[in-house]
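Below you'll find only one chain, the form predicted on its own, shown as structure tokens.
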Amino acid sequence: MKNLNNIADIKPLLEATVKPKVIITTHHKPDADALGSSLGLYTYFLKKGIQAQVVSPTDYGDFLKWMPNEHTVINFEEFEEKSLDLVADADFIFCLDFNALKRINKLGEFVKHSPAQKVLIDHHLEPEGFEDYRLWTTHASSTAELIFWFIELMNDVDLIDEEIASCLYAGIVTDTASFKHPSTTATTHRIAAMLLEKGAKSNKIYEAIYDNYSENRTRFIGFCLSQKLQILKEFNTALIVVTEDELKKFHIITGDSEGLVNYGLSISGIKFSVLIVDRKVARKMSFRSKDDFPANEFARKYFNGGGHFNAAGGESMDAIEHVETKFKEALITYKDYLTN
């Protein structure tokens, strides 16, 4: 098996390859950690004189478009032929913030069959094992933190500038929910401090991510909290179910539902918060939990999903009414977790 944490072996390979061509990709509908880690690594490679390109499987929210070098990202769904040419010609493919090729949709099959060396940098449970080289641990707060580790391993911390620092700080601050998740460690805080010293401006990054939404999104959040929030007291669970018609009514675009699932956990006594959204291709689900409730296990067991222990996702091809019913029935089997 090559799938150990053998990331150090990449350094001599990169140095030995003449003008290496690097592709960086991340999971579909990337969040701030996915895009921030990708652009942080991309900018680092540029400073090293390495030809790199970020290819996203899909679009992403407008609230991420402030990130340095974001304009260089190629959306696979818009530029499929160009993306496939880049993948076919790559010497290395860095796969960030996902643990299975299905997380990059159609692009996954092409990455799988590419002759390029594949590098996984991720912090999700149970990596699939498609990679040749790996920097993986569930003890990192974010993939952005792992990118800092990678740059440190390459002995290049001195190359981190304001652009790289801003991207990585954004990934860390969002994946830790502003440093409140249990995955936040003393190391996380030390890295965040170093990124601030390198030029990241925490107030500007916070404003760009959290204070930069549309009026439609703000009204949609209000509607969901006032009209759609269900409190299932017998299970200490909060549930929001959003239909396709409601998405259309508020003109919801990619990124507008970001963070909605977290509101449920802010209610006293709630241990499990769930968002079910009726997307065109499938019913998408977000799970957030507190303490010892295994959101990832629940997602994997019932909704073809997975993720972190307290933050996971899932999906279903069933009608949204059936998904809601199945979810409520599944809660019964976890009642002891939720009520103790």
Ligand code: 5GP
Second form
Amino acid sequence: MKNLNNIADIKPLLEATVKPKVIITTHHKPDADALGSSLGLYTYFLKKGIQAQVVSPTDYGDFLKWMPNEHTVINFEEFEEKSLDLVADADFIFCLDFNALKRINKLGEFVKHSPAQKVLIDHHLEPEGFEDYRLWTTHASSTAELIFWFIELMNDVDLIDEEIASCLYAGIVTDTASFKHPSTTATTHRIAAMLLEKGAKSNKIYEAIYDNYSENRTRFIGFCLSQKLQILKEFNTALIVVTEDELKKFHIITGDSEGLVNYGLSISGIKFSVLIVDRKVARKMSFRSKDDFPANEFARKYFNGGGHFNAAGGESMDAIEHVETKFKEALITYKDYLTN
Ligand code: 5GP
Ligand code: MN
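Coords for the form predicted in complex with this ligand, given the form predicted on its own:
Below is the whole assembly, all chains and molecules, this chain first.
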């Protein structure tokens, strides 16, 4: 593995570059950690007098649009040419909350070939190593937590204001499922406390993210739980398969299926919860597990995916019925893990 956590070297380089042009990008369909860490870093650079631009590979859910400076984000799919010009012209490209260039879709090829210095800030297992500089550990609750570390390393904690703090707090709250996941450490709580002192309003942020769903989305969740949930008792597994027609019927938009996979795991005895959604381009899968079941290994082995040990994802180009069958067959190979 090259360039293991050589992030400290970026400080003198950033400071030595006259008017550095910075691009910040993150994984496709960004969640609150991806967008919160990107906008937290963007706003920090803004305060520091560094010109930066967040380029998202795709759109994202409306529940993130309250974030400070969200209106400045460019969606690559919408403004491809402009995004590519910016990438080609950048001195530094900060890659947040992803470990492999395929996670930023078509943008990945352009980032790969850009002459800019690439900086990875991430907490996913096994980064593929496309970057020049790295701040990486799986022991951080979230990329937002790592952005705090980065700002600390730059000796700029004093620059953190309410806007930066709110973005970072949102990333920490969501990636830890409100300080619930085992990745939550004493350091996570200390950083969160500091962000509150800097002005982040925890109740407002929580409300903006979790109490902001459409009526359609709430009815869709109800429908999935009452009509679509399969309990595969033999494997202590919960499965929800959503078809394209169902997405249409409930007018489901980006971000609406977020969190649905967690319901399965809340059932006593269930160790593995899976959501398969029939998206236009591919069948998208979400995996969540408890204890020692390696959701990321399962995703990698069967569905061209990966992620964290207990929260992973994957995808398939096969028809949804085939994906469901393949999933059930794959479960058999993991029966021992799931029943012990
Ligand atoms: P979600 O189920 O929320 O879409 O994704 C959960 C986690 O799984 C993400 O944080 C990410 O680490 C990982 N993940 C999701 N989809 C993919 C994928 O297609 N490939 C890889 N390698 N990881 C994924
Ligand atoms: Mn994250």
